[in-house]
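Only one chain comes next, encoded as structure tokens, the form predicted alone.
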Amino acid sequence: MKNVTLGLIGVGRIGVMHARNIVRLSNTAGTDRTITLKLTDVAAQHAQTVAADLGAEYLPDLDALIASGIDGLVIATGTALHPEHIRAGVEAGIPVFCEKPVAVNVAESLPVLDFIREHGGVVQIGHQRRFDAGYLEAKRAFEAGELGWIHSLRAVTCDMTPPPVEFLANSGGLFRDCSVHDFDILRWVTGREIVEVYARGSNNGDPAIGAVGDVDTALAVVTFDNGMIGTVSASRYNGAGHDVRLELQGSAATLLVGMDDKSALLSAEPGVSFPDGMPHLTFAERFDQAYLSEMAAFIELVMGERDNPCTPDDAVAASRVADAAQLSLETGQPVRVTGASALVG
């Protein structure tokens, strides 16, 4: 029996989800390992409560967490703290899992990439869609040539309700916070680079979102290095439910990720009741299994049982597209994606 001890920093909404998934994995029958969880957060009382609820150990800060003897570090803090915490884990010589993105923007990410390379660090970035069954099937079908040549791709990510304006004020914008998942999955599914973006946006919801420099709805037209074109749309106000889809239209067939009984849409055709299930309300429900599989992959990475499924270079490549989309949104002009790297993973 092998024992793995994970340390987690940041127990906000997504941090608690990761902590619960670690506990779920530790209770999975038929495995040859045990998983111990230790955690910390600047909100000490909240962190202590979470630790007590999950049977985890609470430590007062990141230094104490690392010094306690952990095999891997899970980072679920705010984006601005990601570089500092990644460096701490890498410097300690332990594998790191960090929620996307590496940093607020590409410029701030590049020194982190240099640090990781110089220290031979192992860092997995959290792009959970790579572990979702639908996207995995889309990638398989694409690579097998079952769709023919692709003429159009359409990616959609729409939240049912917006997060707090205080969060949006420091999120980097809708493209960096939300659509970056679509930019990543488009690269991952197709194996192609996005080389140009043209973006537009609007604010018809809470005026406070516009006041902090963001939009509540946006659309980007993307061009790939082989001439394929696609669209990436996002909104904070999709009252029908949490809507995440990817449509791949090819010369031979069309495949749609995210079309099931819980799809957040209705048919206008007479006599059609599909979909008839209760739509997902949040991303956590939509990607529950994907998040669990993502954390299982990190544990395998910690134990040396698999390659890194999402490297920092992957994440920064998606962030380059998000930065270009944000610049296009601000200037009203198409923007070339500079410094695109070869697809990894």
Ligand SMILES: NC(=O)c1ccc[n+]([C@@H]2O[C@H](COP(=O)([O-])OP(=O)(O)OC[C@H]3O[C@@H](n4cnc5c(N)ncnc54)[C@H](O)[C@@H]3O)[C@@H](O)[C@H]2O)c1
The other form holds:
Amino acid sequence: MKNVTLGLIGVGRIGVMHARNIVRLSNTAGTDRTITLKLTDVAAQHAQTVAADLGAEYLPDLDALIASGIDGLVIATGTALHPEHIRAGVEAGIPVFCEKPVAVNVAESLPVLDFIREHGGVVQIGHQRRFDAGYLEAKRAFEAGELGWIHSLRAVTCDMTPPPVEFLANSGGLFRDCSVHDFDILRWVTGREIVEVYARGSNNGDPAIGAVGDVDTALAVVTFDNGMIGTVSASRYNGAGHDVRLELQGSAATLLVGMDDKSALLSAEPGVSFPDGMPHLTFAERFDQAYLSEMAAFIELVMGERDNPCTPDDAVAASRVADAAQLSLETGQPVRVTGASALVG
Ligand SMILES: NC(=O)c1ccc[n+]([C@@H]2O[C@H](COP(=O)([O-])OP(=O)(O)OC[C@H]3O[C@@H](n4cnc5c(N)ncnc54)[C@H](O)[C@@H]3O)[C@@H](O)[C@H]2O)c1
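Structure of the form predicted in complex with the named molecule (previous: the form predicted alone):
Below is the whole assembly, all chains and molecules, this chain first.
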């Protein structure tokens, strides 16, 4: 029986979920491993409570966590702290799982990529949709050519309610924080690069979101390197539920990820009751299995049993599109996605 000890930093919204998933995986019957969880957070009392609830060990800070002897580091602190915490894990010579994105923008990500490369670091970035059954099927169908040639792609990510404004102020904006999942999955499903983005945004919710320089709703028209076109839309105020979908419309067939009885949609057609289940309310619920599989993959990565399912370079490629969308939003102009995004024209 092998033991894997994971250290986790940041037990906020998503960190608590990752901590619970690590415990769920440690209880999986039939595996040849045990998993020990240690965790830390600047909110010491909260972290101690989480640790006690989960049977994990609490440590006062990242240095103590690393010094205590861990085989892998899970980073779930806010985006602005990812570079510092990734460097610490890589310097300690252990595999790192870091929530998306690598840093608040591409410019701040590039030195992190250099550092990882120079130190031979292994870092998995948390784009959990790559483990979701629907997106996996979309990728398979696309690659098999079952949809014909694709004339339109429509990606949607809508939260029911916004996260705290303090979080938004350091998130990089709606495209970098939220739509980056869609930019990543569009690249992953199609195997194509997005080369141009044209974005618009609006603020009809809490004015505090506008006051920290963000929008609560946005839409981007994206163009791929093979001429395919699509849209990526996001909102923080989707009262119907947590709505995440991808529609691939082709010359032969149309495939929709996220259409089941829990879709946060109502049909306007008389006599149609589908979808009639309780909608997903949060990202944690919508992607429960995907987050669990993602963490299982990280444990396999730590044990040297698999390849990295989402490298930092791959994640930064999605962030380039997010940066371009943000620049388009700010300038009102279409923007080319390049090494350094540039206005079209
Ligand atoms: N993959 C996804 O679907 C998904 C969903 C939500 C958030 N995220 C990402 O996860 C990250 C965290 O988001 P969140 O919503 O959980 O944020 P959060 O603010 O709820 O949690 C961050 C936690 O980090 C702690 N923290 C801050 N500074 C620290 C430090 N120096 N040392 C230790 N702990 C520290 C805070 O006390 C807090 O508990 C963000 O980068 C976000 O982009 C990803």
